[in-house]
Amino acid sequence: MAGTVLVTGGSGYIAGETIRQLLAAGWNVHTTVRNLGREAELRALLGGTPESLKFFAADLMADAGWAEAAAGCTHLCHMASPLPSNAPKSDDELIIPARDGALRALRAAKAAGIRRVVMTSSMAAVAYGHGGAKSRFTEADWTNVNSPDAYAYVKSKTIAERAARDWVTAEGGDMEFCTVNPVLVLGPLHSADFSTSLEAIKKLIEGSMPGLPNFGFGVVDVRDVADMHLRCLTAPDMGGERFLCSGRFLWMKDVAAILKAGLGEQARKVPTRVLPNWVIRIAALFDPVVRQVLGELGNERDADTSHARQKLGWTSRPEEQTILDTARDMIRLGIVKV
């Protein structure tokens, strides 16, 4: 079944592949931008044509533009959400656009009467703030915002996902609300212009880190993501649910052998020293970028995919694939130099 789809965030890495798709499946889309003069750039990156693919301007903090993108459409992604690639000033620069966001595309759906929800959330909502008391998560567990390793970021996508299912419940009617909540997203890039959950495979890559963090990550790959969104949208009864969007828990020193095996001399200047936690922790001192994601220092996050792979029958590629991958679009775009 497919229908006329409202995307946020047309801009985004995780929005471009899914809207890419979406098209292939035969969905007409509705796109959300800030800029309407990125349309042509954009329209080249995705495909589609003007009757299958329709630009809006929209922003996540002013109301203008929701209900000319929601109009006759019958489902939505809601992908948008603020993803910097420097610690911001104070939270509520991510959390104010992320939650605000969430409830102005959901208020415009529902005047538009669309039935469908499925929102972009994140393993942010999922796994921080339990203490180090456990290390596999399922869609039960809930991220402690008040917690000292709960950044902005963590904060922002929990807050924006609590607020939006309060929203649903209180306001929402009939519409069927889901989210899918990915751990860190790599894959194939269409462009350079990429994406901040790159960051890490573009610094092992070009040897900016003088050696690999005790920092590990869920990775899934950004095509597998945006299945899932499409799955969500047509499988049955999907009211209230969640899925853990993620294939296996990597440490650093995982990523870096992957990628010095798979690319032979094109990473040859890869770390493969683990560095001690103390050397992190005064690097923190100075920078606040690793300040504010220290608590990821020794802490494995995996996650349990069980109930995608069941409700859903989703499944995700071999991750070594989705690193190299990454890795090697990287190079050709001339993001990195090796």
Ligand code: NAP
Contents of the next structure:
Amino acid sequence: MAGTVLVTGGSGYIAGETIRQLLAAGWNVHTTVRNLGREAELRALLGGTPESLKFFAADLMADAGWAEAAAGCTHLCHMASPLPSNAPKSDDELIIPARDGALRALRAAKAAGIRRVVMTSSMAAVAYGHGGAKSRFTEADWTNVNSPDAYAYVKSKTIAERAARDWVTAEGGDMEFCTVNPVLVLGPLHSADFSTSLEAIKKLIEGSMPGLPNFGFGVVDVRDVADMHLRCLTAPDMGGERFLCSGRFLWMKDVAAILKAGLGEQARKVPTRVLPNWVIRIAALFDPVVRQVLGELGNERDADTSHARQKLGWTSRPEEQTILDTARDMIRLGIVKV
Ligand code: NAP
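Alt. form predicted together with the named molecule, vs. the form predicted on its own above:
First the chain shown before, then all remaining chains and molecules of the complex.
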């Protein structure tokens, strides 16, 4: 038996895949959800038994439930954090739950005697607010939250990761804390309740974009993100570690080409025309979601993943497979009509 791990946010996309892999590897899992009424639905998706997978109610914004969830655990995977598809009214809507929730999970972990913590941070905490000048990033880089390009989600992930690291340094004792910092996470879906990260693929397949904006992102498969978390739970000497978790950087036009080549007729609505930047700037005047990512137009952000490859023996699968598996599941589950 590997141990008992608390995975926060068991209703989430990455948490779901991580819990499935943990159960398959022989771990017992405690998981938090905001609404315990979802337990039966989630059990059907996650597997396990009432003994190997236990649910607890806890909200990032309140103290209730965290101590019970952490009791009896040896490890913590802190994954819950808000990832909305719309632009929030204020930055604090995301910053406060991300930061205070991480601290609640850490305090509960310490009180329960947990000594190994893996937190899901993000490339959002690494590569934003540097202007277009810098295009290759390592674990040494941090997002500049004071830049106008740092929007609410980017700030929330940076501030939460920094607050967690500061807390562990000051209060963590012999706790070993590390982060996994993924780029855009795609891959297989087990239900129609999907993460915001999959929106771009949905929009491309359903043809709801008039053309291809000059945006790009690093892509990584949810199965490989979960695998990196499992490696971080057991690898030696993880104190203070940080791991970028990424496959190749792809422009929207590259993603569209992969969909066209792999899906054939099912990709007939995927646009092929690249939109000039001025069209996106005009769209941003009317659409707050486009407005908040405007600073990303034309920005390339490559992640150097040599640290994870060397220290953890981690590898990532081809992005083509990830993108096509995402698309095929969206079609299968009726999320998109082709
Ligand atoms: P997701 O499917 O939206 O999952 C987010 C989880 O956080 C859900 O379980 C959600 O619970 C929970 N949550 C949000 N606000 C909460 C609150 N106030 N109290 C308790 N739980 C709350 O997103 P995901 O893609 O799996 O993301 C998981 C983690 O990976 C997040 O930390 C995210 O920042 C990070 N990440 C994601 C990506 C990506 O591309 N997906 C990339 C880098 C990093 P409900 O179901 O109750 O809303």
